[in-house]
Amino acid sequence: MTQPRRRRAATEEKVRRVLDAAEEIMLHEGYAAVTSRNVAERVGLTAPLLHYYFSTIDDLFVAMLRRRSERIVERMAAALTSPRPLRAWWDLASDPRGTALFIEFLAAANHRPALRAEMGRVAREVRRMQMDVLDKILPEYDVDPDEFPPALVAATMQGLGLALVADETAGHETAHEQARAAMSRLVDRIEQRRTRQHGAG
């Protein structure tokens, strides 16, 4: 009875190591460097054994995205229910590592239909969560949801975070640090006003 459990635990550990290695390669070398040979060498496996766990590289990319999206959904849910939801959301949206990985996933998805479909599913789930919460909390920030709908607020938060990290990662001189600091000040000011007027947090 114990033998199958040991094998299952060993398999889960190897899968975790493979996903960790593939994520590090993608973050530091780009999605195109995520190959069977590169990932297998990083974790001390042969390429054929790697394909025992992931039949194709597409399967590996989808597994990477699913694991990361589970974390994203958990962190986003926690951010949106925190005492300062916009501040927590901005910290998440402008996180360099997470956003840099997302940029690589976007690039890879242009060439991998299975990954593109999975990214669409994740994007819909996260955006729906964001908009549901914004529907409830925007009035606390004295924001008229008819004039500034949740879809706009969500796209602005995510889009600005994505743009700043993209420029920062690429080393572009676009005053991204100044924009990041200004956005942080704006979010803090909005949160402080909400706290004064509605007693949040």
Given for the second form:
Number of protein chains: 2
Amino acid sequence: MTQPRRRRAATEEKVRRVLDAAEEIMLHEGYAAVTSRNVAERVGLTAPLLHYYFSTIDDLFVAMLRRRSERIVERMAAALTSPRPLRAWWDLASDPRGTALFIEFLAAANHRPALRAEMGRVAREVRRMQMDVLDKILPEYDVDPDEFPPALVAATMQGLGLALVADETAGHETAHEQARAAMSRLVDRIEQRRTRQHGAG
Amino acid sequence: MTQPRRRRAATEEKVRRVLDAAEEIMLHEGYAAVTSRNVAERVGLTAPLLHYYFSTIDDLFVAMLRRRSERIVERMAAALTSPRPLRAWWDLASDPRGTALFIEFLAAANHRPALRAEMGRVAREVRRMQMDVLDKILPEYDVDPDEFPPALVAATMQGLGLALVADETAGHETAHEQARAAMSRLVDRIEQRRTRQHGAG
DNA sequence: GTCTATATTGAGATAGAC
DNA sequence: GTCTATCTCAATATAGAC
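Can you now output the form predicted in complex with a further copy of the same chain? The one shown was the form predicted on its own.
Everything in the complex follows now, all chains and molecules, and the chain you saw is the first one.
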């Protein structure tokens, strides 16, 4: 019982910094730039030493996704139980950093089975949460669930966030500011309609 | 005037096959798998020989995107002038192959400036076309352009396509079949409303 | 004009030193 | 338990043969 007594602080701190660095690289240079050398250099380590903390690069990617998805699940749960669920959800779905990283993970998972499996688990859990909440609250928003079923609403929220952030971060001139502003107004209007009918709460 | 008289067929045919192979690899193994070796092997060439046809890998990526985007612009123009523009547009936006490739280009452009510039040009041209048409036809669909401006409608079409195809190709269990079916019904309903009011044509 | 032999760099990973 | 010296392989690219 004395082996794991040693202070883990140093190692855990290093792991955290490695994950931070990897995330930064992935965000600004793409997932293909997340290499042993690149990440190690940014944290002041050597490339082989990085393999001490993460045996394979796959392990590193999965660890990155795990840490991110924990936060996402937490924040999505909080958003969905907040007084204005759609508003909070949209803020999350259109968050530039989170969404840009999501696009990278999406592409990286295409040729990394371990990552794809992990992505599947997260996607399923998050979508489940969203649809459970939508089942209950869509009627309160005066939305006909036959015309706009939860699955469609959820996919639209995510997809619109993806499209906007993709254009924004790449700097494409596609009137994304107008689209973002219009969506924001739309969400506010819908929330107001519900608040008026079902009280603030 | 006799230099370019030689038959280009052989070379052009090879270039075409190289682009086909590269596209196939990008689709199934991700953009990072598009390497000289991989592509060359699939076409029965050697890696260095591939550099005879495309000096740099950047050149190859840009050529791939150019060829694809020509088709996209053509098909989108045809869709937007068809009798049921929204329907035709949605068929394009939710096409699995085209959209999956688009996601890869999106991620690849993140760290390839030449590719990013080309992506920007295409995105801008396509969005411009879409918004010009929407300006005219949204009223015919009985859609309030103040609540759903062209920029928002266009981004939503693209985004929903992205989200659906991403889940479909990765095999995520996120009720994407329901979402796709609901969107298809919705588009049909909207088209019918317009046809009834403005005649078939 | 078309293709091959070869250079150079950097990737992921391991055996073994401290 | 932590880190370093080193291996292998694959990537892009070029010089130069045919």
